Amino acid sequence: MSVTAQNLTLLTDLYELTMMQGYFKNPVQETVIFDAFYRVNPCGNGFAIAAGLDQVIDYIKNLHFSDEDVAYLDSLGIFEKDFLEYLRGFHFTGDIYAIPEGTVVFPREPLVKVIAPIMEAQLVETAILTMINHQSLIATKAARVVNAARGDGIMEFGLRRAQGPDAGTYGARAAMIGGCIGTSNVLTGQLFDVPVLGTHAHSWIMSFPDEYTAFKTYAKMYPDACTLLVDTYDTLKSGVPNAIRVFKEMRKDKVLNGRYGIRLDSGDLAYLSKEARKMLDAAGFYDAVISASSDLDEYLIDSLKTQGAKITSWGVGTNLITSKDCPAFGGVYKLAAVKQGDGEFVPKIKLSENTEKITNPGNKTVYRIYEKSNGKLKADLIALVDDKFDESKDLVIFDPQETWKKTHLKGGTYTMKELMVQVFDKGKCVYTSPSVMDIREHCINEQATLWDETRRLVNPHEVYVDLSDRLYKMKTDLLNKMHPEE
């Protein structure tokens, strides 16, 4: 479900449209392949989480130029009448393949592959990138925060600090995919059927004559979900004692049945949580939850866990919804092959002085290799779509840059799974996105296939992403053709 049934056709860079007009005025009957991928894992992580595909699907389904769109483009004075008339009947007729949302992914792997007439494939570049880049970034950041919490629940509540309504809403969706247990964003809850959570603000406390009255009033209204914010005046001398007083009254009235506890939003969270835990336990409230907020991120949560903080529920806002330390995913969209008429696809390659910017040519897919004995991820293999593999036979994979680094897999000791699925077939959507909570479950299961060394926050182990023999030869032949020996 999308935020609205928006026509986002003009959500594109101007040069996509000027190139389209160039192709229109200089007809070339070409079908092309573009790959959307990224080059470096965000946030110093050992992996990324694919997200944003559902929004891409909505975008492609609604792709058309309205009369208002055409009139606006006409007003720019750079588009000719015959091209504008062509746009009036425009719709997407190509194929799209993608790695499903919630899947663990790695650099250089195609997350989305577009096979379409060149004008169509060119137009959709910008929108696909903005959707995949943003949600994959936030889902990856959320996974880091969730991993740092070591099993504690993470609530996303960064809407007010997000870069606008769409970023806050789709960012919260991505955070749920990455493993959060709920969001404060009610619109995200409505649109994507995910849990919404929250407590109250300091203003609630300050609007009453005293802290106790504020707590008491809130507890009467929400006895089954009573989390009291205890740091408005003095956490240990006022907030926690008043919360305990209210909890005792609730217990006496036999209404202390649901989730209850306190929230800390300032101060030394490690010290305050330990002292608050002692006070709550001494009063017999052993199951009272201590939650915390206050500009948290994965590093602070990890540090607080190491310090023995008695916090078991975490609210993370700004640093999650903005991915503050790594604000861009860096995904790109590159031409991989061209087919004229009914001929074969001709592979294309982009060269660069930077090795990591040299593209992988051809019509590709991605295979994941697992160790059969434990189900752990061994490596990924980018291959041509017509490559064939036999799991009963030995397989040798190698680093495409440092080719002497080889791994020998004996037949029968590994399994392989193709990651990409078809999403559009000749312009028709043939894929149904799972619910966000089902994608979240898939993401949790995906991360369970990773070794702990790949999931650590600092200096994670790199997962190998290799090329099949045929793809490596294709790439090498193209490079040699570009730079023949003197």
Second form
2 protein chains.
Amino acid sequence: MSVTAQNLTLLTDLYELTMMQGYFKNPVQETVIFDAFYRVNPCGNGFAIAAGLDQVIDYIKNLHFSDEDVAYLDSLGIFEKDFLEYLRGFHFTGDIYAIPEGTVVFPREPLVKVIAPIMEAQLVETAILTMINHQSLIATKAARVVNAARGDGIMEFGLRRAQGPDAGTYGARAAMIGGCIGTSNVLTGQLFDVPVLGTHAHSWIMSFPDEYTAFKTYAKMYPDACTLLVDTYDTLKSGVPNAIRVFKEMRKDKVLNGRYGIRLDSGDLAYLSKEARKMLDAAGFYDAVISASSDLDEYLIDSLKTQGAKITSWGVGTNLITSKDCPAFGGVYKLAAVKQGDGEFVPKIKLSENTEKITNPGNKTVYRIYEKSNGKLKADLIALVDDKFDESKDLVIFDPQETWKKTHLKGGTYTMKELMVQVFDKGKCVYTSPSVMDIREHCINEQATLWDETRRLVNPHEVYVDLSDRLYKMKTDLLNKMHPEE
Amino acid sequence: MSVTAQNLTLLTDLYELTMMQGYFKNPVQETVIFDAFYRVNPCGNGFAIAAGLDQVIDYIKNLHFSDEDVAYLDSLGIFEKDFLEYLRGFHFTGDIYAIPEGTVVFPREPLVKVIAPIMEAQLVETAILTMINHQSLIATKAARVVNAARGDGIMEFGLRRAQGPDAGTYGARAAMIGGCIGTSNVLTGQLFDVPVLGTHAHSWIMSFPDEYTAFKTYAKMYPDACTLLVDTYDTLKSGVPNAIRVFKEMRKDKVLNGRYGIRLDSGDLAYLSKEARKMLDAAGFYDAVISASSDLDEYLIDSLKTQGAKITSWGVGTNLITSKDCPAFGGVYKLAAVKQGDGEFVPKIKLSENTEKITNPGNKTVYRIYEKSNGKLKADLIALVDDKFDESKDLVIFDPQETWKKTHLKGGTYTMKELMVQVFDKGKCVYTSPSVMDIREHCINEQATLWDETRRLVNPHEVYVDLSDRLYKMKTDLLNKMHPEE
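Now that we've seen the form predicted alone, could you pull up the form predicted together with a further copy of the same chain?
Complete assembly follows, chain above in first position.
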């Protein structure tokens, strides 16, 4: 089976189709530029992790209206025959640029840019947002949880609490991008070639006459990855002693060669892990791993680490797979420029009484500026695609809202990297996604360029995202033109 | 395309498969009973709406390990050849009982009961929970939002903020079950035959030289469902006057025969709707509908209704499709009984230091008790399947935790209805789901049996869920047996 082979063409809001018919019937045959971006980092984080692009690529490649799709739309009674005929031959013919998955990103930066005839660009809005919003959200949440664990491994365990099969499957993919070491979701393992992990549940223990027999049976089957769940009856009085009894027998039989240990799934994890550690150590099982699960999130893991809990492996479920404290990413898709025929793009701006909600006009890209001496991220610069920069020259960047906040970068002390890559060229895919494990590696490297203050769980330092001089001027001119009397 | 034809067999936690192999290799060939239930109503609601069963039915029907699935599992290096051979021939052979979709349910009631060989019952745990948890969550949230709107229509608009395509598509299905009047998601409309709704976005307005032309063009195309989005430039100075100009022209041309009106998508909705209403009424457009969207949820809608906002139609996005304040349902799947060969089922109980988490043992069903005089829901009774009741006789029910809380029901004054129906019989599906619109109707009727105090948004009155005498005795006996010294 292949999730990606699905025809998701009708995965769109009805208004995209009513607007398409409107454009079809009227002489508004423009080429447009739409930007997908977000305004606020989720979960109070200092950054987000871009994810979901590969799903978008599959979606765009498979975009077509089947006979059933057209018949269904016809049945709604609002679409005319000539428009339905047009849909029959529809495919995406535009260009798409995007920031690769696993990249650290910040508010207002275009994550995906669509340059296409207006009808095509409008149709794909909803699905692009659904996919980018969902996976970027979970990748970002995962990065937080991984960060809180200070080097310990995080396992993604949330499938049963995910918002449906996709949310569990693509969510687990995103969690891997964000730094998890494996997932319990077998389908994610199959589809995306990532490690799958898991041992047994309370029902395993309960289906045997006693806990020892359940442990012993499991250990015989899986001596190389033997994590025993110790809280079914009583963690310290029954679970840990029975586990130690089984480990002793394995040691005697010389089969204790792989990863082994216990899993705590309830109770006071700080106390239980310290007591269990003492008991395991006293029996000579110094390398037995203590793993824990039980409604964990980044704050609880951070607190347990601070309390000196003897846990070095963590299973995180509900709070990660749903990003429970912030379950939506808030990405939007806004018109940035329009051109008629072979003309020039005319920049467009969306006004709002809320200054933060005013969009950036024009055909843009994003540059990342690093300090040359240490490779740390200095600032991001949203620029027009035809802006020119020279790293050997001085650069002054300034906050687009509080313009008196200026940063002077001396030529030769910084480097610049363009973040967006071309993904579709005239409807043809020209980009191959790396493997998920390679994206995960990229994401780790990306986060290493951040200052600790930006990675902090609470009140992180905000990274500057400035506008190039020419983009700032374009925006200001447009605003002045639209508010002539004010 | 068909979402339901997908093979989701590997949509499971790895530990289900490692346990399956454990059962396969060891003489634990039992038939078991598992209950899927939840412990706390989501979003502080007084009840939940059961949903997701139809997706579970499709999943169970399609359950099989393809050659690719078996090859993938083989590649993990933890499964033996004879077990993989067994998987090749695997299909579900058990019985499933469930409470039909759209039914009002309460904590601790089995929503789904699986009676099957332990390997089969274990495999299906994760996917059943994923589907029931997700759809029940969104249906319940939708019921809250619909309830807050006091009879106004709620449109589901959240696809772009959903946790992936499934969450958007099945979430919209669940939102319809919970009482929405339509969804923007065209795929949901196609798959589940529910109304799809939508007009145009800000980008439509921005792609025309001016707002009036954009409105006029739209009105010409869609005179029968002409809702104009009025907040792109300035709601009261530009949007509403331009809408009125277009409505006047439509009235003059005698094409103002359908549903028409305006949509507010930002700003102070209470103020703007009152001012817009005055302007529309002054121009004689008394039947113009004012609809609103803008990060709405049940509390905001309730507040706007209380403030006398002149809005009668609501589009709800992010907060509904993600159940933002409570994005997980928390359903669990627990072993309730075990039998060897043709023997009797032996009840099983899961202990916990938290009394609320102790499970109910045995082969159970759920009865709903109504007051005969007014049809209102009196209490639910979790009972053993072989319990006998007689509505003509007196019935004393009591709280299973606070057993002194007793309710005496006089024979002839109450009626009882069994809630669970058989869905699979020895692996064969024996149940046909009603249409989504029929489930929605059932859900409305179900909620009509509740007292207003139970439907309250905040601090609702809790409905009694009691245990039958025989079930209570079975549970107490098991607890006493497991804690002999205490």
